[in-house]
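Below you'll find only one chain, the form predicted on its own, shown as structure tokens.
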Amino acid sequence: MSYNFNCGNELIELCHKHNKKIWEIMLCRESKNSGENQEKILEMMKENLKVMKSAIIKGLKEDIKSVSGLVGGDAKLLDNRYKKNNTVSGSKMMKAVASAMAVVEVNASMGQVVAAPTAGSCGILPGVLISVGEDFNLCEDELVKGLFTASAIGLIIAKNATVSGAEGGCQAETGAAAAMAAGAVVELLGGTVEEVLHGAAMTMKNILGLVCDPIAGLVECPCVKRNAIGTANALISADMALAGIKSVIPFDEVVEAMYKVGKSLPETLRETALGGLADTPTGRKLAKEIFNNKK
């Protein structure tokens, strides 16, 4: 029995066809394809959880700076922030954002993290899921069952588009990884298969058109910002899905347009570091500053 799919309109048929959530499908699919047994892919999933789990505490508990010293130590200022404060956007929303951003510091100071879809983009997925786990008291089965979601949603992206910044702009990777985040959210929270994709497809459609612009060409700045910015779309997005709201324009579409619009970026807009923030004088000056400094 296959259970591969291409897009979402196929996973949607496939889960109807077999009464299985989604998280079940891509489970049975990677066991199929791989040969190992569920237990063992459950087990390997459940590491990666680990990984992204050590990547928050680390970041939000020790002092880190990035090799360039672009970034580090904005995750435990917003930590702190949270936790002592009344906040703007509220505190079950800044405690998925510093979580987000304590893993992309972790990866900018070379850390062991888990990319999800990319190093660039490792910090949404573990900052939405984990952060709600916790507030709705999922149990660590569940939020292995939110990997799998999410990576069915990160597979439909990579066939049919793209997850690299280098191809298609940051809204391939940060956008990616946040409709991933959004859509295992959604399921783990009752969301029908219709409203997963409802929910990746808003987030998509949030962050069309950004672009790929790493000061220096290291992925520090605006890298971890825009991971905090991915974390909140995903958990927006996965609200109005939640909440019964549609996607006028269907996921599958939705995911053909961003790409699309990752074709037609300059190329000094994707990942080359020749132009947006990378091109600014700032972005120039510290480029030669860092650059200086390692001869």
Contents of the next structure:
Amino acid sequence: MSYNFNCGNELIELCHKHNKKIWEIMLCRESKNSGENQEKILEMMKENLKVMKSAIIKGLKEDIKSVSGLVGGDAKLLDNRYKKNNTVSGSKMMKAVASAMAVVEVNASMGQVVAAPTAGSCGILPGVLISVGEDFNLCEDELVKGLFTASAIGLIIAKNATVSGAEGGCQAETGAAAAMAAGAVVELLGGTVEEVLHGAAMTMKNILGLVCDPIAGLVECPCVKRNAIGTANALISADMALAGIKSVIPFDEVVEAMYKVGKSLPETLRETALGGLADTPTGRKLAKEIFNNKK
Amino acid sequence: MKNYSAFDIIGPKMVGPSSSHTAGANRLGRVARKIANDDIKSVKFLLHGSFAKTYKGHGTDRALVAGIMGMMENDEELKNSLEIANKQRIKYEFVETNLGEVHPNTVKFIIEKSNGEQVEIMGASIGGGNIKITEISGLRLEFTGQYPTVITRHKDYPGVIAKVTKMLADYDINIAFMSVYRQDKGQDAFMVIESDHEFKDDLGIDIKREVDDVKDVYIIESM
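Following the display of the form predicted on its own, present the structure of the form predicted together with its partner chain.
Every component of the complex follows; first up is the chain already shown.
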């Protein structure tokens, strides 16, 4: 029996056919394709979850500075704010966002992270999943299931479009990460397979067209803050899906649209550091300073 | 369309900041180390394209040196690899260059072994930590390190391939993919064999002993 699928519709069919949730389909698929037993695969994914958790703790506790010095310490500032003050967007939201930023700051300082789906977008999934997990008292095994659900969403995007900023802009990278995170949360909180895909579709729709324009070509600025907005986007979309709101455009078509948008972005806005924020007076000045100092 | 695993999407575990510039670079270094038979006195890294432009900020230099020393892409010590190499008296040098019409994240390793022998390896980091090796000692070939791989450098002569594949069959090793490369008839050739199962360490010694025309065997674990 094959558990392979190419698109969202096929995933929905598989879930209904076997009366399984998305995470279970992914687990069966992984076991079937790799020949490993399911316990071992769950254990491997748990290792990823541990690295994600450690990165959040590290980013919120330690004084982080990136290799170039452009980023570091912002997650701590936000963490401080939501713990001590009434925040504009609420402490649950800020907790997730601070966690996500912490992970990307650890990434930029050459600390240990899990690419999810990429290193540049590595904050969103742990930020969303782990903070929602704490709020809803979800145990580690539940969060591991969430990672499998997230991987199914990412797999469809990688297969039919791209998760690379160089190919599709930041919409592909942080967009995919946010869609994965939203999908995982929807399933963990009891959403149906269809609701998971609506959540992922709405997330992707919200960020369509976002360019990839890193200052000096480094995974630092604006990457850390774009993980913040990706986190907020995932949480909002998950709530919309769980409220029963449907994406007017189905997930598979949103993915296709994202790919088309990505391809029509000029190359200057696809991780080349030749356009957007990288090509502002400050962006150019910083690039010059970083490379003159470092060589 | 690639048949992605859940761990291709959620993974790899790595030190940042970039799967292509850091994790991929580290993996290229690890393969280069294997091809130099774990024996490296000095390395000159020729960096091309995006590798040349952003290697300092992405820690590509540290990742490459870590790989050359056999450190993994998720080793937190990776960021101190230059200092570790200095202590181990491994010499390294980074040269920004243009390697021609190749992938933007390409590096050429010029490695000197302890006996003075030189090995050259070229490879590219092609995204998400995935790599491909494109050249060994001036001879073009291609493999990704996704599968356990055995490479032989042998004389382009009838029967060499049959003898090696027969040996693998005797070891009960299934060949998943295989390619053969050569520059000129009767000269040096490479055979790249990828399998689903890790090869035993002594396989290389066995092949060299049993098959006269095989000069070198490299065994590379899957990434």
